[in-house]
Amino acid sequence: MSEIFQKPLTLDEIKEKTDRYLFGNYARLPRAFYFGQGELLYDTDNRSYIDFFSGIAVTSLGHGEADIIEAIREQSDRIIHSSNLFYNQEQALLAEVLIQHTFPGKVFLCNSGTEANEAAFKLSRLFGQKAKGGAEKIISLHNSFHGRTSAGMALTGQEKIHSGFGNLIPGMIYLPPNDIAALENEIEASGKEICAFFLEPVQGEGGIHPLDTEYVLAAKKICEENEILFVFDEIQTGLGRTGKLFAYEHYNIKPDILTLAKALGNGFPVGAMIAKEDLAEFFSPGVHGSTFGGNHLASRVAYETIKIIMSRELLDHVVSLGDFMMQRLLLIKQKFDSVTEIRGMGLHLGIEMQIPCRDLVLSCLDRGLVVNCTSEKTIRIMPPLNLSLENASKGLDILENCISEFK
């Protein structure tokens, strides 16, 4: 084993290395963490910090979790990878647990959201070619996020996203979220060209906003009359951020694709794409694919991380913990004339400040408490589910302190 990963460089060491070896694609914040356990990350200074980011909401049953740890070493043991062209045990049994947890249907499983989208993209494209004479639009919402590939670019509804890249796949309609004249009158205008609406439950990366319920129903009711498909895309909200395993629970409805990633591994690449049983003829034979996709490791730590979280009671714990989160931070609202408003379902929770918060961020970091800020001016509260009372009290009077002291 190499002796390099036995103890951690410098900061300034990984900066410089990093600086000239990689692409500076990344506004990183000058940190660089070498362990983690439980709700704590340690940097390479061994200076520990309450994470109350997940990594994008992506660590959810914390670090160092030992039932993941064990498995990832068990299945290593035995086999990594064989490819798709074999059956893989694995990887039934996670569609299995996925499928019993969701609805009837069928399982693409790939490495990220951003490729379950693409998943999602191209079987709405292929269901409007083939049972909707040629329906090649797509509706997505005004501030969402689909990722990055050229289909997620174009799903997403935000010009920052689509900036410098020439023309975007064509065919994509954005509407406001939660205006439901508004996508009444683009049905009547075109409805029989549209195949799929993609939506978020929540808006991640858009600042965190959740849609109304009023608005999903009525969606939902719209799509089904006018035969178009009606995407979740829950790759930050799914498996128990809200509250509920999936946020499509908190509207009684199914949607009629389901896209996963993030926390579907604990940290560990994983995604999957779940389709009602009718969509299944669409992705026949040599139609999509993915090398790495639902490998025997992956499939192993996703099957383990939603056994996890469904024998812990963790779903309960969300809710309750974001309860009492959500109240701390409108009792700092009262506060403070810099924060503007709070938001957000369960242990996915926003900030909206009155200017841009990277400063915010930098404080909380620097008095041990890890947050993000996203859409310039909120700042993104996603902890682990399992987070205690006693640190979630901690990083809220962090949290309280600096905005006590932001300008």
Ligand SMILES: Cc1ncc(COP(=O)(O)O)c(C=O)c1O
Given for the second form:
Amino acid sequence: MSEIFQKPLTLDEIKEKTDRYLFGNYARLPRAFYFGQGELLYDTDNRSYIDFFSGIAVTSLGHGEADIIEAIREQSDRIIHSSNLFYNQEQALLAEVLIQHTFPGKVFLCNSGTEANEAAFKLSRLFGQKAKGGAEKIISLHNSFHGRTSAGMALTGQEKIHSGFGNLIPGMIYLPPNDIAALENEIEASGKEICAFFLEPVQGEGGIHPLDTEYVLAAKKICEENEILFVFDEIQTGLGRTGKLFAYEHYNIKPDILTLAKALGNGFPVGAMIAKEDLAEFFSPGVHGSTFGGNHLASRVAYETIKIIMSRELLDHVVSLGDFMMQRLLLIKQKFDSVTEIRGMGLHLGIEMQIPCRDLVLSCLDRGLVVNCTSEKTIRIMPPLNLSLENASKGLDILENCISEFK
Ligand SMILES: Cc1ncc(COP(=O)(O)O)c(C=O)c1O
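Rather than the form predicted alone that you just supplied, could I have the structure of the form predicted in complex with the named molecule?
After this comes the whole thing, all chains and molecules, with the earlier chain placed first.
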């Protein structure tokens, strides 16, 4: 075993190697974490932080979750990977549990969110080609985020994500969120050419903007009436984050396609696309695939993650703690003019600031709280789903103090 990992390097050493050997495509904050336990993170200087971010809504069960660690140990002892050229019991059992908790259909397993959306994009196009007279246009919303691969980027309705890459995959239509008339007009103009509509129930990277219920219900109905696949990207909202296992449950509807990743492996990379039964025929052998997708270890971790979420009454906790945090954030908003709006659902919360908030994130870090700034002016809070009331309260005190000094 390599000795070098047995103690932390200094932050300067890590930064020096990172700058020298890695692409500079991430605007990194000046901390490196070495250890995590529950809702606490420890940096290379052994300073502790309350984690209000879960590594972008990934470590939803907290760090060092004993049953996940045990599953990783036990599974890696037995077998990690064999490939999709063979059957694999962990994958089959994970798919079964995913279908049991969603809708009758089929599962494709992959390694990340953008790959789940890539699969949904390809499945939608195949549906359009084979079942809807060649329809290949796809609708998504302004300010959405669906990933960084070519299809993920094209699906994303943000100019800044497209910029510099030349011609994107053609056939995308970007519409304003919550505008039913704009959707109806588009359907009237080109409904026959449209195969799918991708949407996030809460735009996460775009600044925690929940879609209006009225809009989601109208969009679902319009899609149904016009043979357009309704694709819910729950890569950020899925697996309990909003207080239901999946956010679509809030609207009492079921999507045709659901995409998942992030919290599915509690930090282990795994993604999934679930599609209703009658789309299954379009993914025939050779049409799509992934070397790693759903390997023994990834599938085992995802299986255990879902079992834990469902067996520990976490969803009720998300609802009650989410209410508490929302109430406290509304009080903070009342006190400070720099806060303009509080948005969110469950433990997926956003604080809109009047000015860019990167410096606010830095001052929170200095006082032992990890939060994130997205969409320039939104503080995003996505703690582990099992965050304690005590640490929720402590973290909000830190945030309030930092906001009170934020000019
Ligand atoms: C809604 C949504 N879709 C897709 C993605 C892309 O996921 P990944 O970074 O795992 O490729 C993200 C990531 O933030 C996301 O929030």
